[in-house]
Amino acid sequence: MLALDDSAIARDGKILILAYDHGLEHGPTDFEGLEERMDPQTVFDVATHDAVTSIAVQKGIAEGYYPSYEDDVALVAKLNGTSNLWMGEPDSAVNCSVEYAADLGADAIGFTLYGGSNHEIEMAEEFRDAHEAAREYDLPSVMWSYPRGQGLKNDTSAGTIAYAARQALELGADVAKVKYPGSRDAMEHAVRAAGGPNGTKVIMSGGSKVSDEAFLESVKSVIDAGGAGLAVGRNIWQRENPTELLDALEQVIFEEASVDAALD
């Protein structure tokens, strides 16, 4: 594993990735009611908040908008992704090379792996190539480790999430982005599965928009369980005032404050 404590995508070993790859993965539906957020510049503006350690986008967004923000936020270049129009077994097309990501100024690469999919073997081999190329550029790799497929009955069970974290460790990812398994105990299990303090850093996927309190409670349980933070999109940029929640997240993640204190 690469040491991330002093990495461009971490702060004191903690991570808050602002994810904005939803336009490809989900389509325009995620912007309904907040049409202005379809303009990537509005989300890059949000990413300049001190709590945000990096922004994750596909290469087209990076090409068009990152040059104006490269001094203010680190870049996680998402190498693969598939539209919601795809109706087959979970898979993710490789849309960007590591070399091109490095040319764009990326500080890390992001890669989705659907463990359990009929396409898992192909995706694991693609990650191998990306991971080893990224090592040549000293770029950390963040794995969107999402077990998914026709044979998987529960993709958020404690055992499945721990397996996802372990798969990221075994394949060499420096950071594992996993679904929240529902409790602190379950997240502790995932952190142990990822190798503990010296293994792959485990962060929570932000998921669909929920109330401030509910979201902060889940993030707090991740931090208390030894997780490194989160990668969050909709729970930030779908809000009319993202700054307020980012202020609270900064306290919970980096200062390990209580939820009540952060909300105050």
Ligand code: FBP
The other form holds:
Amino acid sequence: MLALDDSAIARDGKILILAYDHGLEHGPTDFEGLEERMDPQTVFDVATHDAVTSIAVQKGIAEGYYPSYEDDVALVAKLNGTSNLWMGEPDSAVNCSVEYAADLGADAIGFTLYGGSNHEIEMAEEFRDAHEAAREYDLPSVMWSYPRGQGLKNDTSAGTIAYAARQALELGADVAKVKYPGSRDAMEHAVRAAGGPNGTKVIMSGGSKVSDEAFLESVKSVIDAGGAGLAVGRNIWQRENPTELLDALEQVIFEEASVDAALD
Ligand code: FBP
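Got the form predicted alone; any chance of the form predicted in complex with this ligand too?
So here's everything in the complex, that chain up top.
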């Protein structure tokens, strides 16, 4: 496990990844209502906020836009991804090599694993190759650990999310990005399953847009449970003014403020 506390993608051991791979994963539908976010530059601008410790994008977006921002924001290069047009069993094509990601200036690699999918074996083998190549470059790996597939579609039960966190630890990921299991207790279980304080850092995946208060409450419960933070997309850049929520998140994640204090 790499010590991430002083790494480029963490601040005081805490993590806020601004995720922006949705154009591939969900398609342009995620930009409806705020079409300016179709332009990656608008989201890279958001990523320069102090609360954001890195931005996660696919290769094409990194190639086109990261060169202008490399002094201001760390890069998590997402190495695999699938479009919503794919109708088969959950799977994710490897779109970028670790070597190429390093050339692009990546500070970490991002990789999706769909535990429980009929393609889990191949995906785990692809992750092995990516993880071991990333170690050669001292790049941490962030696993989007999303159990899904036959009988498991978007299962966020405590047991499933703890298993997702454990899978990330066992396979060598430095950070496990998991769906929010619904409560602080369930998140504590996931953090323990990931090995505890010296294990894989567990972060929450943002999900679809909710109110400021509901979102901050879930982030607060992740931090209180010993989680390291979050990776968030739509709850930030689908907002007209992402700065306000990022200001509040900065207080909750890095200053241990209450939700009420952060909203004041
Ligand atoms: P959100 O905060 O918008 O949920 O983004 C997190 C994320 O993991 C993205 O990186 C990814 O594009 C998307 O969610 C995948 O969501 P889904 O569960 O629909 O596959």
